[in-house]
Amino acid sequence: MKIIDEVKGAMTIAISGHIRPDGDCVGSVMGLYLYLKKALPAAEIDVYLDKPADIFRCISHIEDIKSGFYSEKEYDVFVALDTTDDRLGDVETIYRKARKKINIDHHVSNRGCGDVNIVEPDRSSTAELLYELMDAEMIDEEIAKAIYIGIIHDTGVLRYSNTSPRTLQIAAELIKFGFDFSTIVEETFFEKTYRQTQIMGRSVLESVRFMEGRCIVSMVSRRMMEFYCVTPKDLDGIVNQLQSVKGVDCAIFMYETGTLEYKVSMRSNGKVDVSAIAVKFGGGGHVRAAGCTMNGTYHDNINNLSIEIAEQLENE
């Protein structure tokens, strides 16, 4: 199927992704937005999303994103990308009122939340899946750039095990459009500000290994974030850095979001299914990368996660 067939005749279309959008979410949302603006010039298309990190300013029309302002209109079609409806944030109300809801995702924990559900866990990213749903002749350089950004961010620049031969083929097809892919990789994935480097350094310095060194955990409090003048967007990459420690099967990073509330990110080398653990605490993701929000003290949350991790390692 092609996405254009599912939106034919629609005069009002909304697009959104999950709260605290990562690269795959931003790339997918903007890729679809640019594609539909080109394919359906007469349609009114709105894109709702939390303000993306500044590293994504290279994406065309990124300024069209509506952040913090949500319409009361009933859209003919609403497309939710890289998420379930309960992670849409304030946009969920608009999504539920839409005449037709389309859910496109690659998370194994997503059971579908739309009238049309296209969920393929074997895909490296939602961006990769979205590429397959587009008519190739309609893709231009700016659309290709957005899709490419989505793919590289969910595959660790084509290094993670979710990278398939098809992923590599698609990446090759995208860079044929001529955008400066090496600069995009450097500026959106690897480059860090001095403050980001500081908070990452402290997180690694204060990390703790447990379960005979097979697990590692670190935490950033709100006070620490205020001290270093950083926001949640500045914490991207810390959990991946922890996972790179030799001998670690599972890495956990959390930061404080409220009183006794933490946003938790987990990474695994495959010996621990972190998605299954995240689902138990109301989150989701992939076998090797998942997250959730947990309530309680930092140590209580670690203890609760440790029980689930230990059970999997014992049954390895």
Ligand code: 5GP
The other form holds:
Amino acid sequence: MKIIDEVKGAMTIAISGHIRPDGDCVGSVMGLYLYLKKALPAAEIDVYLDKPADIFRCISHIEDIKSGFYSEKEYDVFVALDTTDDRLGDVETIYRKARKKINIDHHVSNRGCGDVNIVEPDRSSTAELLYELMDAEMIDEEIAKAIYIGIIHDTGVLRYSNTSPRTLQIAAELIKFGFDFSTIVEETFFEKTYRQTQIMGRSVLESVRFMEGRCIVSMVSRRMMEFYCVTPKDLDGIVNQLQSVKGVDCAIFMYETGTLEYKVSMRSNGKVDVSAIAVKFGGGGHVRAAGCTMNGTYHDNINNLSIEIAEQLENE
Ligand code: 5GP
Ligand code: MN
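Take the protein just shown as the form predicted on its own and give its structure as the form predicted in complex with this ligand.
Full assembly next; the chain just shown is listed first.
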């Protein structure tokens, strides 16, 4: 199947991804946008997404993204990438009105929310899946760069277990276009601002291990975010840092989003299915990386999550 066959004849197309977009989400959305603009020059194409982090400025035409502005248009086609409809945020109403809905995703928790569903949980990233749906001869350096960014962000730079031989083949095809992949990896994935580094340090310092060191948890309050002048976008990578502690099977990181409301990120080494736990609390994700939003005190939330983790580890 090729994406172009699914959008043939469409004069208006909308593209979007999930709220609080990560690298895979931004890379996929922009990769598809650049591709369709080239393939269908006469079509009107709009991209809706929460404002991406500054690190993604290297992606061509990123300034075309409409954030916080939503039209009443009824699109011929709406492509939702790396997400389910309930995580589209305010764009969900536009999605509902679209004449044809296409859902492209790799989350195991996604049952498909479109008229056409291309959901492949074995794919490292939505960007990888998207590459397969493109005609290779239409891909250019800018499209390749966007897709490459998507892949490296969801695979921890081709190192997590979701990286397959095919992922590496695709990465090889992409870097042939000649963009400076080394700088992209450094500047979008590894480099942290001083403040980001400080809040990461503080989170690690204040983390607590439990279940004989098999679990680790840390939290950032709104007050801490104010103190360090950071926003949620600056907290990426903290949960991965916690997960890399020797002996840890499951890491939990949460930050306060409102009164008695926390955004929870979980990571595991595969012994715990964190997607199953996130789904129980209204979220989703992958076996080794998932998230949800939880209401209650920090300690209640840890308690509720640790019951689920303990149950899985006992049945191991
Ligand atoms: P992160 O912890 O990096 O925010 O997210 C890890 C994975 O879980 C990502 O694939 C992300 O899309 C997914 N995820 C995070 N939060 C939620 C959520 O609230 N709902 C759903 N369905 N997926 C989530
Ligand atoms: Mn993804």
